[in-house]
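In structure tokens, the next block holds one chain alone, the form predicted alone.
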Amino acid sequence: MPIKAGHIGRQKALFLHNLVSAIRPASTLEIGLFSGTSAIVIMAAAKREGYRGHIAMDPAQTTAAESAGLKNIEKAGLSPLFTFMEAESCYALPFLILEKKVSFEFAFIDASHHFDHTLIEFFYIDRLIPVGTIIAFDDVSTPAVEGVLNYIAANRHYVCRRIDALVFAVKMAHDSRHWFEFNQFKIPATDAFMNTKYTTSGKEPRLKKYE
């Protein structure tokens, strides 16, 4: 049994396991760790001769998550395949790019769910993966993540397919836009979603309108 329960359910775990098993990546990357459930699923599905391992980054693993992910991965016997970076992705991902020693054949984004953070994570991961790689996004029902995916579909060479609350974005080609190119993309409606979230959480809205 997990030491600390995660947010990824059985259905998502099954989708991830089947996908990773099918594509047989040599190395994998994850943004966000928490209980380590998705990391365990990915490593278990990818584990084979030639698999170089899984890198995950999460700035709150030893604080908010109380090291649950690290403990669960160790308990599962997968620590030899696992590398952890306790840092924000906006710092850790550029570090990997500058190292020029790593690339990934599968990536999973399941972190802050803010538009800017998720877009930055995609921006950097795109530079760490070859054509044909899949980036999986969790919690795509949140307007911010949906907005990022709408931007990607409209402006980048990716094909996006949704299965339940996951979207799998396949890199079809390297970025070759003109320097001025920009395509409009759909901005998801947020009012109903935010009102529901604030009602159930008991928090006061922090949204501000500027004229």
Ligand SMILES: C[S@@+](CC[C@H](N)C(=O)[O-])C[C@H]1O[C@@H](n2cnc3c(N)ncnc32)[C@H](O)[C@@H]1O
Second form
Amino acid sequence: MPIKAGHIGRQKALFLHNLVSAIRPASTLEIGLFSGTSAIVIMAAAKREGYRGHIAMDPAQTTAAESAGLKNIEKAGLSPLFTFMEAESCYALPFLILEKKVSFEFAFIDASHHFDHTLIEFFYIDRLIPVGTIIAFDDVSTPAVEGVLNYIAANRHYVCRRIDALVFAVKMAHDSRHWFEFNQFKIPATDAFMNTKYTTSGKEPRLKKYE
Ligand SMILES: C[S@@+](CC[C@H](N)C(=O)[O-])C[C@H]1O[C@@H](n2cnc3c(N)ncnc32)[C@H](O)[C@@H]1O
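Same protein, different form: I have the form predicted alone, so give me the form predicted together with the named molecule.
To see the whole picture, the full complex is given below, headed by that same chain.
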């Protein structure tokens, strides 16, 4: 375990474990299952009497991830605490809000890392959590994720604290903005990050400019 690379590393796993152990959430949520490493860490830390379990969503678990997450969770003996939705978060999260009427006391986002998807994930998760809940974001050195966090810190009732490549965003109050409120937020520089990624991956840009 894990059977596939791409999971959170040891240091982040330790931070997540310590945080979740301290919070003692009754239910937990995760976007991006992949190898199941973070799911196992969260469930192992939250497991106690009264813990209702963990829901994770990922559209590529049985395809690209070859069911690695599901197999690892089974091996860890945590399947009874686990519910999986093989779907993109933009469909699965509103489904949870409308159909399931559930709420969560801890959430972890480690999925597409695209600006729009990450913002949508935050938007829906905010509606699934009470005040005082922490949403943890992975890979916050990615400019798109950093941009979302800058938006949240400037425009929503959240306090964001960074540890390593994780940010813990604490919900301080429900949304109470006037219709006209919108605060400027910092858009991170992207060139150096993108150039490094293109060089190391050998991938060509797919994002074209249409005039
Ligand atoms: C970096 S991996 C997650 C690693 C996981 N935290 C672990 O420790 O194994 C990112 C995962 O997010 C999934 N993903 C990408 N876009 C998604 C979306 N829109 N909704 C849900 N999951 C998504 C990918 O399929 C991939 O499995």
